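Take a look at this single chain in structure tokens; it is the form predicted on its own.
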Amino acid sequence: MKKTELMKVLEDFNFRPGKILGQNFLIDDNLLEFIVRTTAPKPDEVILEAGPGFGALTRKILDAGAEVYAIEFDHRICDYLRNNLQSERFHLTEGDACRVEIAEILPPNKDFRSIANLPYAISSIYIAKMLELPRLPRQMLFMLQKEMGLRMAAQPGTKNYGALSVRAQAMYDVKLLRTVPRQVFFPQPGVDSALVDFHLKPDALSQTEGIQLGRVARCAFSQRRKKMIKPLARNYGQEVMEIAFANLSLDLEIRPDKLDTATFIALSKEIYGLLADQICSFSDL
């Protein structure tokens, strides 16, 4: 959707984009085409889109023959989509993408991908939600705030590396495809964006393991500039953490940003294995 087309829609609907909702609409057809070429939607495959806006990307995915399941929070945009995007392959859910039960709106037992120009305000919560689904999307491609994109693809020892980096990279091969200037959006945001690609790993963690890893990573990074064993010991117990660190030959002085994703996964499994052993020991008494 070009800027002139978008401006007409906004004028016809007397619509003012909401800053709080992070409504920055993509107005560069070349970039939209790049997203579609990169993801190459297939006929009849299921695509989940959070925050479709006025359907610029949605239409191109539908044109490729895919089934689009969209979640939109703004009731004004929902009214527009219902009246102007009438396709049997377009399925709209009005609601908060961070609260909607994804499994309930998608076809059961069918693989899906998630492609979206995510509103900045929901990006971290929405990605975290996707990472804990019982059935993970086999690919995700998101337009994110540049800082968030750097976090997703960050490596250990860098300032952008954090709990969400660990959680995402435990499940997906994450690649920052390109940075995107703010000028391709209307209204123009105050920061640049980035396109980030997530490809599901064949050895991705189970839902339970992923949730456990998330808890460990969030706890460890709650004090990222201090020794990670301290917050972990408060949460899981000093003895458990000392044994876990010893079993993995980890330095008790190590900070969370120095630990790679594979070691975080091993640490999480070690912690929850020790906790399970404790429960079994208590039950035997």
Contents of the next structure:
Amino acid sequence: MKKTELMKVLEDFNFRPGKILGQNFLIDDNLLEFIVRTTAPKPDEVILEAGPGFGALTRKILDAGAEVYAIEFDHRICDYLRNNLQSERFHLTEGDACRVEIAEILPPNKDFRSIANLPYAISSIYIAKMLELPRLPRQMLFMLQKEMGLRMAAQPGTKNYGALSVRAQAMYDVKLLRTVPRQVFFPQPGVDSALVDFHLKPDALSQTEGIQLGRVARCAFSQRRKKMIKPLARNYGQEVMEIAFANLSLDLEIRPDKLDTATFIALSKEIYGLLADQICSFSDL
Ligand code: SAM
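What's the form predicted together with S-adenosylmethionine (SAM) like, now that we've got the form predicted on its own?
The next block holds the full complex; its first chain is the one shown before.
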């Protein structure tokens, strides 16, 4: 959607984009084309889009023949979409993308991918939600605030590496494709953006393992500058943590930002394995 087209829509609907809902619409056709070229939507494949706005990206994905399942929170935008985006392959859910039950709106047993220019305020919650779905998107391509993009792709030992980097990289190969200047949006946000690509790993964790890893990583990073065994011991018990660290030959002094994703996964499996053994031995009493 070009800026003149968007301005006309905004004027016709007397619509003032809101900051709280992150309503910064894409007005750069080259960038939209780049997203479509990179993701190459196929006829009949299922694409989940959070926050379609006035449909700049949605129309291009539909033009490629895909089925788009979109979730939009703003009811005025939903009215616009119902009246102006009439395609049998466009399925709109009005609601909060962070709360909608994804499995209930998508066709069952079908692979899907998720593509979106995400509203910044919900991006971490939405990504965390995607990571804990029973059926994970095969690929995700998101426009994110640049800092968030850096966090997603961050490596251990860097300041951007955190719990969400661990959780995302346990499931996906994450790549920051390019940074995006604020000029490609209307209205311009106060920060730059980044396009981040997530490719599902063949050995991604199960839903339960992913949820457990999320708990361990969040707990470990609750004090990112301190020894991670401390908050973990408060949560899982000193004995469990000492055995888990010993079994993995982990340094008791290690801080969470130094631990790579593979070791986080091993630690999480170890902790929950030990807890399951404890439960079994209690039930034997
Ligand atoms: N995809 C459009 C584009 O690129 O021009 C719009 C992107 S704009 C950054 C974000 C969109 O997400 C807006 O349409 C906004 O109303 C919608 N939105 C904000 N919070 C939402 C939420 N919690 N659930 C669903 N949509 C939301």
